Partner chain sequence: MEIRLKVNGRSYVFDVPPRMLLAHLLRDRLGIRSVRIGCDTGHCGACTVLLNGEPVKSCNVFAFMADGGEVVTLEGLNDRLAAALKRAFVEEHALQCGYCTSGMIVSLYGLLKDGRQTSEGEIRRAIRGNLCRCTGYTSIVRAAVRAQRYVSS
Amino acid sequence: MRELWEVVNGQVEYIDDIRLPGETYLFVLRSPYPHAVVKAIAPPKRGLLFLTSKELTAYMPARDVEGVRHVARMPVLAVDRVKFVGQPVAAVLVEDKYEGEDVLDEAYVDYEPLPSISTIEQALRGDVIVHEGAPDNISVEDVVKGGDLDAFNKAEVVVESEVRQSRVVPNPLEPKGCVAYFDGEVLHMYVSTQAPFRVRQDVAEALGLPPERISVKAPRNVGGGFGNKVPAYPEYVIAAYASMRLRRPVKWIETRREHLNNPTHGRDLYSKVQIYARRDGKIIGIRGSIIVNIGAYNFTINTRAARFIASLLMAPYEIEAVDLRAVGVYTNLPPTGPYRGGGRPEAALIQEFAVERLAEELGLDPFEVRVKNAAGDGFKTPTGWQLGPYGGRALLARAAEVYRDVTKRYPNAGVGVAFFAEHVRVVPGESCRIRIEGCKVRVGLGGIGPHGQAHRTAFQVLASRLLGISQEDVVVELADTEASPWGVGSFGSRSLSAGAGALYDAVQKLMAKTRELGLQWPRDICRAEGLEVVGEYKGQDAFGGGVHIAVVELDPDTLRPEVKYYYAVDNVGNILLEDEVRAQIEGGIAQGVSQVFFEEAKYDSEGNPAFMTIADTGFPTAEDLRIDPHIDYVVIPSPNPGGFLGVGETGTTGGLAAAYIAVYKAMRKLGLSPRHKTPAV
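Now I need the structure of the chain on its own, in the form predicted on its own.
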């Protein structure tokens, strides 16, 4: 596939490859303290421009804040206080990028350190307050409930389970970066992003500019995103503002060291839930609390995290009631945000560990407990999700024989099962512009921001099929606010489901237009030169599903975990590029398992990072994780046009829960307490 080959052989463009004439370079001075008063700032002697919050007073947008108890938006540059290590305090613009660090060293900041906190437990104790307006450090507190709450009274057994999910650093191959250039009328921005329209809206709100005066494009390759490259960041706003002041291009490229302490981090939550059931294993409902450490500020959509996780809990099970407390707390750590799966893997781990504990308590086969409670297609969860044809029972039937086999073949190993309904975010849709140019069809899906999924090839293949022309006659333009009227982004496994819907609509309009003009398609494609149509699709969210089985052994001496076998069967919807479906699931599994085995961004109790390099955060190499998963499919078309389902996150959703439970059970077989930590886990 040409799209992948140009990446492998180094012929693709990344953000740092974009060079504009006369560009200048942005360097950011960051807080070394997790909490401190900024008493004074002395500028460097050199530099084109030096900025503090006195020159640039602006705040980053926080989304989904309606009904939130307390909102603390992150300042682009610190105002009076800093609240996490790495927070931007000042910025300098230089002519020569090789002098940037030296010029930055000439600036001086006088800090007065303050008490600080890093954990959920510290936040809830309230001994240290992160924001004066939130005396209990709670930003979000909500109750997610639904169904027949009286049904809890029918329970014959209540089993409690606790899970702590560590904070992790999303690590794309290329860190974040941007190039901003204001030409006097339009602010042009090249950004390493998954969501150009979101970046445009964030920068517009932060600087008070009309979005129409901002153009955002991504380079051809962004080196991965994992949710970290959806929103705009303070550095993008600083670069835009500086370009407007200097009337010159401004480039900022994040270093790996900056990236490790910059927003957004992933996960970092604690859950304690009680599963209510009958003694025959029939689950009635779930109660408990989900508490997310959102870090120092409300940033991007971290206010949504706890509520979204709570709403997804127990989705594939036919239960009667849900009653959960969803909380987001402030600490002196970098803000968290969606990380591959953005709530789906977290929810699957909490629910599947709870089901495992229930089976353990009742002495039942955990796989049979899942079969007994699996919801049928079309089930509506107590929290309101309509599962549609997600395929849960068919998936369990496909996986049953594998489960029986591995429990016999690996008697000394832990066998972890993850059964889940995978949410695919389609709403609020995407738009698509098609125009005829040079006897070719140019397909513009500006909201789609590919970050490793071969989207260009996928939409080229789909468009050629729908239009009855060769793939060579289709040119796909993605990740560009000029390519289509509006868009949302690539996350939540949504690109193909939402993008295909918009493409279908645009193709229908193109065909109608050519008929109206008396043209015969595709014979008269060259006579349609300049013809342009716009389609859109707002659609509905969809659900796929999966069953993942991980077999893990612990070395009796070192307790180092090893994956002995891994099986995954997922409902992938209609398949467009089979190799990409497999690759996305395999990559997702590796990411989920790695989080259990290796990854954690550790901080001390005051919020100081205990890592200096990417290796210190547990980032594994291919040598560290040897895994050859057996990938299986069930194809059930989704209700959306084309019947597609995204698969970018299903591997992580299944991998995290299956690996975690497998390690838990392997530890039990060695007589270890669930609270005993192996060297790696």
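The structure displayed is predicted, hence computed values, not measured ones. Residue numbers count along the first chain shown, from 1. In this text, rigid core is short for the largest set of C-alphas that superpose within 1.5 Å between two forms. First, how it differs from the form predicted in complex with its partner chain.
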The other form holds:
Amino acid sequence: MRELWEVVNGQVEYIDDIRLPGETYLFVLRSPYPHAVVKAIAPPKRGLLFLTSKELTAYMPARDVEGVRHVARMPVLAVDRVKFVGQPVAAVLVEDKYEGEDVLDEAYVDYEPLPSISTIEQALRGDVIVHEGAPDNISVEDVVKGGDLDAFNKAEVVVESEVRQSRVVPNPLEPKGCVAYFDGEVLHMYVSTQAPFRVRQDVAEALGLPPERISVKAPRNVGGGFGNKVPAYPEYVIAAYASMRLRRPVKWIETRREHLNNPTHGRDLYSKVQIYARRDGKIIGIRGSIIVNIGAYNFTINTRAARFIASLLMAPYEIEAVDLRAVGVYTNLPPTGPYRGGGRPEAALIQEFAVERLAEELGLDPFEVRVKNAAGDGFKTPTGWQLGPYGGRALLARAAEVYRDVTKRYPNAGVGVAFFAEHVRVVPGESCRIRIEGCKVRVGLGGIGPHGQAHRTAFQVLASRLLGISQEDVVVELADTEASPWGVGSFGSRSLSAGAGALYDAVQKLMAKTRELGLQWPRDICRAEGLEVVGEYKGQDAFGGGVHIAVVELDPDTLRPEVKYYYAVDNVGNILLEDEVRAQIEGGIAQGVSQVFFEEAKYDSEGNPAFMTIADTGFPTAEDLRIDPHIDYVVIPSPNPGGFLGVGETGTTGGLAAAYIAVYKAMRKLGLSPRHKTPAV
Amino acid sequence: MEIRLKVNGRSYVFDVPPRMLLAHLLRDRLGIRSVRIGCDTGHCGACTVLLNGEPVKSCNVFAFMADGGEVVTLEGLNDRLAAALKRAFVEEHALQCGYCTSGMIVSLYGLLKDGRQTSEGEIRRAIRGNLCRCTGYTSIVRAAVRAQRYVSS
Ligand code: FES
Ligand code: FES
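Show the form predicted in complex with its partner chain, please, because up to now only the form predicted on its own has appeared in this conversation.
Up next: the whole complex, starting with the chain shown before.
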């Protein structure tokens, strides 16, 4: 694959490789306090520009706020108060980047510290009020319910389970960054992003600019995203503003130290659910609550987290009723956002642990309980998701033998099974522009922002197939608001499903146009010079699914976990690049397992970080994380054009739940009481 | 201060401030992109280069400390072992976002350059200072094993 060869040969361009003549550097002064009044700010003596909220009063947009009880948008630069450690307070622009930190040191801020909180329990007790408009610290409280609620009365057993999922630092290996410059007409931004259109919209709203005057483009390479690189961040807004003030390019590259305490963190939720069932293991429904610690502000889509998780809960089971409370609370921690899987792994963990506990309580085989309750294709969940041909029963059938085999082979280990329906976010679609230039076809999918998924190759392969031309004659342009009229982004396992839909539409239009012009395709490609068409796709969300089986042994003395065996079978939809599918699933599993074994961004009860380095957050090394999963798949074409699904998150969805349950059971086997939290060891 | 440095086979004389890190010298003065910054605490290994033949984290070394030395980055690795590693990385799909890749390859080059057969444990030890968020490491270990096969065959 050419894309991979480019990387090993060093032909790459990450955000910090972009160097514009005359560029200046942005450095940000951050709050050392979790909660404080900002009494006075004294500027440094040097620097090209010094900014506080006095000059730049702007707020980061919060999405999905309909029906939300309280909305507290995060100021770009603190207005009167700071509410988490790391929050931007002031900004300085410097000529020489090596002097940035020294110049920052010259600025002085007078703070008056206030009491602060960090946990969901503290928030609900109301120990401290984070925002005056939300005296109960609740931002969002919703009831997610559906089906026949009377059905709960038929239950013969009710089994409760609770889980606490740790706050994690997304830690893409390349931190965030941007370069902004204003040419007098248009504000140009290079951003290490998964979603250029989203960044454009965010910056436009924050600064009150029309989006048409902003152009956002990702560099050729983005060094990982994991949900962290979807929205715009305060620093992007500051860089944009400063570049307009200075009329010079402004660059901001996040340091790892900044990344550790910057929005957005992932996960951080508590769930307590009751599963209602009959004695024979037939599940009737689920009740309970899901509470997400969204941190100090409504940022990006963190108001959606609890509701989305609740809506996905029990998706692959044919149950009758769902009645869940979905809550998002404020604390003095950095705002959270989607982190690899964005709700899917959280839901799978809650759901699968509940099913496991039910089987345990009833003395039934946990795999059989899953088989008994598995929804068939076409099931519509009580919360309204249409599963379509997600393949649940086929997946269980495929995994059954492996399960029987490993339970025999590893009698001392914990065997964790995760069965899930994997949501693929297609809505609201993508657009694609095709243009003939120099006898080649340029395919623009501006919304797709790859960050390690070989999308350039995938779309090149698909386009060449659809157009009946060689791959060399296809040039793919991604992650650029100029490459197609509109777009959404690469997250929610959506790029190929949504992108292919748009590409199919554009190809059809191109074919129609060439016919109209009396050209014969592809023979007359050079005569079609300059021809341009725009396609789009606005299809429905789709579901894949998976069964993951983790076999974990704990060292009886040190409790060090060892993955003895790992099996994953996922419905991956039609396949374009098989190696890439495997790689995505393998890496995804590692990230899920890693949270169970190691990862937590620990804070004290007042919201001071207890971690100083990337290592302190539990980021595993090659010696810590040894897992060689056996990856299997079934191919059931999705209803979307091309029949594709997405595989960026399915590994994590299965990995988190399977490893968690495996550790739980291994603990039980050792006669120890499980922790009911991640990390689980 | 003035330092002399050989980088990827070419000799340079630089005037550097005492605080300048080798990583910054390589990136900012020579435009070497394979040297990447992923942290500020010497943990991630994205900046790994060979200094006098041994893998080091170039963000952990002041430029003046390398005075008189020889630096090789991914761009300067052109022998049979390097070719084997690169090919094996592609074939085993041992990279996704690619940010860790050059550091990984340099560290593994340092491990395998003597031609000794190494175990999986040794491979994992050699890259424990190179973090990867995307792959879960196993494909990287497989690539190292495969590269050894290529050079020994
Ligand atoms: S940048 Fe050198 S170790 Fe992270
Ligand atoms: S490939 Fe992304 S960090 Fe290793």
